[in-house]
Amino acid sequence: MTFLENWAEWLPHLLQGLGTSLLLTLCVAGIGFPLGLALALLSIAPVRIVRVLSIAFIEVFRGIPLLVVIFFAYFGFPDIGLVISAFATIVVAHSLNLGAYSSEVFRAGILHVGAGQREAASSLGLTPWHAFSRVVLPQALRAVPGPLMSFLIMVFQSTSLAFAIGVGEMTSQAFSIGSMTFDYLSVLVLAGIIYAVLCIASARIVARFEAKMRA
């Protein structure tokens, strides 16, 4: 069989794994981005201890390699009586990582809104909470979609780490095929092409979206 015939045979299995990769990405985004926003708000809270704890959390999870977090959750949690599935482990570990990194984007977006906007809201009689929720936060959120979408592409790429604990995403499927055929090179090239096509296309969409937002 030629390599094209092999690719045609392997493609359905890789696409099945791709579905798992995309599902992981969506689950992580659904948890990680709200967590990032919450951490951003806590990092600028008026209470010092809250700021210190939130910034410490952010720095810790930005500093620890994601694979270490995955192993800690998967192999360490059972030692304290907490057993979760491999899929849930990946979602939790990635969400903590994404929350830590995206918090800086949200924080920058919030701080980007000038003091004049806050003063104008206050002069209209809005309470500090209403000024923040109705004036500051909406403007901040309009400034962050581009960077957050870039983070989402990186999350999709890093779902390949799920292979390390046996989640059947695309890299795991590629290695399974390689172990049966001993043709690791061809199947990994095919998986790499799929990753590259999706990520390059997504990056182009993000670039156009950011250009449109700036126009």
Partner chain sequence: MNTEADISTLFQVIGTGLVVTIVMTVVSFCVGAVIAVPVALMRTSRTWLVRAPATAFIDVVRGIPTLVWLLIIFYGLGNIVSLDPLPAALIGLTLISSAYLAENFRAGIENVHTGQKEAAAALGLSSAHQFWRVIAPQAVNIAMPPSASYAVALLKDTAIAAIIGVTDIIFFAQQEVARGAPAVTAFLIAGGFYLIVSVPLSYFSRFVDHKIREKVVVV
The other form holds:
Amino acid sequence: MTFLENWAEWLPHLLQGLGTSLLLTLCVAGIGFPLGLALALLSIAPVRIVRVLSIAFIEVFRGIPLLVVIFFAYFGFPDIGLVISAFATIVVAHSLNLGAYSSEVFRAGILHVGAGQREAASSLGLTPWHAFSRVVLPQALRAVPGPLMSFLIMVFQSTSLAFAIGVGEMTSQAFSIGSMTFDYLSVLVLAGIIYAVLCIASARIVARFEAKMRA
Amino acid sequence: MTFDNARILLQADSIEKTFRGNRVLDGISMDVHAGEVIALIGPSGAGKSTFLRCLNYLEQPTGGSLSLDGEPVFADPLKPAKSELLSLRRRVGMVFQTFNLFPHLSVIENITMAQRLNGLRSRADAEDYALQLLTQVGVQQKAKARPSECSGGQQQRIAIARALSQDPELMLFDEPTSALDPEVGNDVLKVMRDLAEAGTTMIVVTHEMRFAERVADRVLLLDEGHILEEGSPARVFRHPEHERTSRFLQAVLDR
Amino acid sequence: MNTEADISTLFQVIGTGLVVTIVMTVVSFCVGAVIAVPVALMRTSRTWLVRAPATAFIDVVRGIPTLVWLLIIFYGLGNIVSLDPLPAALIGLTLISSAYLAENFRAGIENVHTGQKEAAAALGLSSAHQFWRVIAPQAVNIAMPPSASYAVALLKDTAIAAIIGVTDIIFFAQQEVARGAPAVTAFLIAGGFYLIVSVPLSYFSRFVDHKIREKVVVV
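Following the display of the form predicted on its own, present the structure of the form predicted in complex with its partner chain.
Then the entire complex follows, led off by the chain already shown.
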């Protein structure tokens, strides 16, 4: 039963790492989602150059691996005189990534609100800004919580990449326990179970939420 | 035309269907003679479509039994064997309200596929027969097209040809024109009238009262899961026995 | 300071990883797709006993981050069977892609309009014919666009294999940086190489999506 004893000993370390993972997720959501909404608005802006630039930004960040962004920020920023912590590096890199991804959801939400709504708003004499902010945007945002929650699960999973630059989240904790005990398998499996339980449970909640939204 | 001496092709005996404690069909019995055309009418929710779908077991009845040509279709109607199901469905053709053509196949493939898979005809014979059927329903020019390239009226006529390709002894029509504009629906009704005149045995769920009156040999009015009124079109439409029937007919004619 | 010569060497060195990146993507996608078929079939079974293991497989595999899978296979199983980084990465990525693709295929199967199955049944087709001749071809069409865009996600996921030492694009970039190459340039080049593959791939997936929308009836 050394297996179970070890697990009991490891669990506090892993849970401490989990706290960091969740904190990272929270920070990334706090910056990434507003960024996504901003990018979505820019990508349908009336000025062509703004549209082109924001779409290029989105395409680039959707096209390169998150790990490249992380390494770029971690090793590259100091070269250009920008020194930030490893934690902040992860938050920045993830937020750019999440911003690019979630912008598509926000954009789809905005475009989904029909022309009829826009016309109805302007026929009431609302300014374009009021028509957008009071009529279109509230309807657009009603469609996004489901997909955004799924993104959150993805972000939580990919905070494991912080391992690559030594932020002490759950995967790093598991790996360092492994390197001390040489029993990588047990501790990594334990970490895997924690990830899986959290992800499966939240995916269920998201699915139930989406079903309720549709009903 | 009377069918008193004709052979009974299909016999439905106290067909029942319960959905989640909700009794949709309350034991419906019906004899269908060979060559007879039966129109099933009634208010929506009366169970017409459910009853029709019980006749080829797309819906499995929760009670009652079916016989074809005097032989029970199932040894145990509540536990249909696969072979019994296949043989029932090969003898009974069905046309759906929403056509349900296979979008990944061309029009002619839609009609040849089941003939070949069910071992009815060789590829060449199946194609010849399919073209013949398409000509019969007036859509031969679309043989090579995809269903999505055909109008709704054409799709429904193709669906009729597809069902006929199995050489069914009985054809079921589930509101075949409800999804169509009236002008296009008439093309479909014309094909159905031709079939009826050629002696095809047909059961048609429909809201087209004029079609029921002119083409059907017998009209069954379903209401709340049972047969409220039954008889020749002239009798049901001109001299209904029940107050509810007159009210239903009045409501339909007012529309 | 980096001269032109330095940059062209960087290009060459990092470019040698491109093949490994592409091989990882193609192999894990194709093998994953083959495994995904029986998993999706089990997942859509009406029998709970058949469905449950497939559901568990899909949920658990997708519930664990890619990096953790690769660490489990490379370091964790290292005590039992010692694998080189590339085979370990291929196993892990294939496992993950099979679960994601199985989920796409399941959605494909379930989103074929119910009228299609009824029409096939009404024609007296056997259940096997109903599935393989009517449902499956349409399910493939429905599953194609999400699967094509999954290929892009998979391509980017292969970068994680560099952490266990697979010599792909990002591995070489990192190695050159460790040897003193400028990090900004090296990782920009690495990013560029990924874009060369991922941008055409994602345009292709949108093209497929567009083509197929014209062809299928989806509920």
